[in-house]
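As a starting point, one isolated chain is supplied in structure tokens, in the form predicted alone.
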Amino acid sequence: MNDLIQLKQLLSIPKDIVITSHRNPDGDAIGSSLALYHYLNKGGHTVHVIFPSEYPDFVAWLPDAAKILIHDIEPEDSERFLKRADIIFCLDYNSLERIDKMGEVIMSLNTTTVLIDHHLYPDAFADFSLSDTTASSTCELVYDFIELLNDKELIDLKISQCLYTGILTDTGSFKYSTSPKLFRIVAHLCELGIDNNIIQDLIFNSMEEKGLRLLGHCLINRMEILEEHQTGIISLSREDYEAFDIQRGDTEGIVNYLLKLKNVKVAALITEQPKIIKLSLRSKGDYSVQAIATKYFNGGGHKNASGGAVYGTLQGTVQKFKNILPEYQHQL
């Protein structure tokens, strides 16, 4: 991390601190933010966590999740805390565009900013940066950050639960982006008292009935397999959203079911939003969906997990995605 000693000096005196993460926060976003929140509280800082939009229910059990401010719901309070902050942490995103109007506020300030992130091609907007694209998750990097500050002994059960949640979800239950270093971190979190069975149950076995019915609808009625391109596509229309009362977080993880198929190497969930069409892309092995998301869909992310969005129709976007696939046939 650049200028670590200077940052450590800044944090040696209690500060007003805001922790931010991206729109539609996932397990890594909320896990890393709350882990850092609990760590900084131990240093006597006044800390607020602010997200642009609401987080999914499967992470609502995390310690102090209820204290998170949502800019979409409480814009005035959110911006007031941002404007009075001495330090703003930017977790699990590589560009201020990922936090929408909050990013515009941060750009207008002269506040010290700290980036902790594992996505490719981070913008150069932060004063301090811990960026590692080989890391499994931002939670892994928050663990590294605490260790770099020589405060590893401050990691307690609350912090461990938050970190483990982000690691577990971003690695797909340890299927992706793992390393010997990561498992050493996880071993330490286990030694601090986390219960893997309970956390797995809270995250993966807390679906409402409509969620299971939606999954069945996606797999039976909305799934298309393109054998020649080893690709699976699930598309959801506005009518699907209305019929199943789909809310934020309800489609989380659906795209991964396509990769359970032996002959599917690329998976796409394409959904019709009120103003845009969103894509969630996944892949196996060396196939880079990040390249597709960046080049054609104004997005990005990781080699095997990326997303994007375009203006247009659902049918037109699905066809555009299909037309792109021959260009990447050599990666199969």
The other form holds:
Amino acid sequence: MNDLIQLKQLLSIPKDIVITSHRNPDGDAIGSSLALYHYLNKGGHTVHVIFPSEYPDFVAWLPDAAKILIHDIEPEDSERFLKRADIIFCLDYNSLERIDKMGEVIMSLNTTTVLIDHHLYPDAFADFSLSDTTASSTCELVYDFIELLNDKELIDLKISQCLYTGILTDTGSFKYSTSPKLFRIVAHLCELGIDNNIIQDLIFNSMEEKGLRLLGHCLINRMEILEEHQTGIISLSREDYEAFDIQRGDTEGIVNYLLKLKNVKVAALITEQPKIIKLSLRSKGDYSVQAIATKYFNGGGHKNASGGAVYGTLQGTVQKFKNILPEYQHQL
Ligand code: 5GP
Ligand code: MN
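Return the form predicted in complex with guanosine-5'-monophosphate (5GP) of this protein as a structure block, the form predicted alone having already been given.
The next block holds the full complex; its first chain is the one shown before.
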């Protein structure tokens, strides 16, 4: 982290702080934001967490999730808090474009910003930045951040539950981007009392029946395997959204099922949203879906997990994705 001493000085006096994370917040976005929220609260700061859009139900149990402001729902309050903040934290995203209107507001202000993130190629917009693209999750970096500020003893059970949630979801329960350092952090969170069984159930075993039926539908009726390109595609139309009453978060994790196939290295979930076509891309090994998301789908993310969106039709976007695959064949 650059200028840590300066930031430490800033935080030594109670401040008005806003913590932001990206649209469609996932477990890491909300876990890191709430962990930092509880930590900063302990330092006597006045803290608000604001997301552009709503978070999924499987994280609603996290301590103080109910206090999070959603810009889509409460734009006036959200912007009022942003405007009066002394410091704005930007967690789990690498560009102000990822938070839509909130990003425009932040750009128009002269407020001190702090970036904590693990996505590739961060924009240079923040005054202080803790960016490590090798980190498993932003939660891992929030732990590092607290440690850098010499406050490790302030990490309590609530903070641990938040951090553990983001680590679990971003590593797919320790399947991706783990390291000895991460397991040492997790060991510390266990010592602080987190219950792995309970948290695993709250996050991964709390589906509604319609969610499991949707998964079945995706695998039986909407999955296409392109042997030549070692690629799997699942596409969902607006009609599927209606038939299965798909809500925010219901498609989370579906794309990963494609990677269970021995001969699949690249996976895509392509969904028809009200205004755009959204892509969730995953890969194994050195194959970079980040390159595809950035070059062709206005997106980005990580080497093995990226996303993007385009205007167009579902069929047209699926075809576009298929047409791109030969260009990346050498990565297989
Ligand atoms: P997911 O497929 O789960 O939505 O996202 C996977 C990864 O890609 C996440 O790290 C997420 O931040 C990133 N990502 C998803 N959608 C977009 C997007 O539209 N733009 C950018 N830059 N990154 C995205
Ligand atoms: Mn993350």
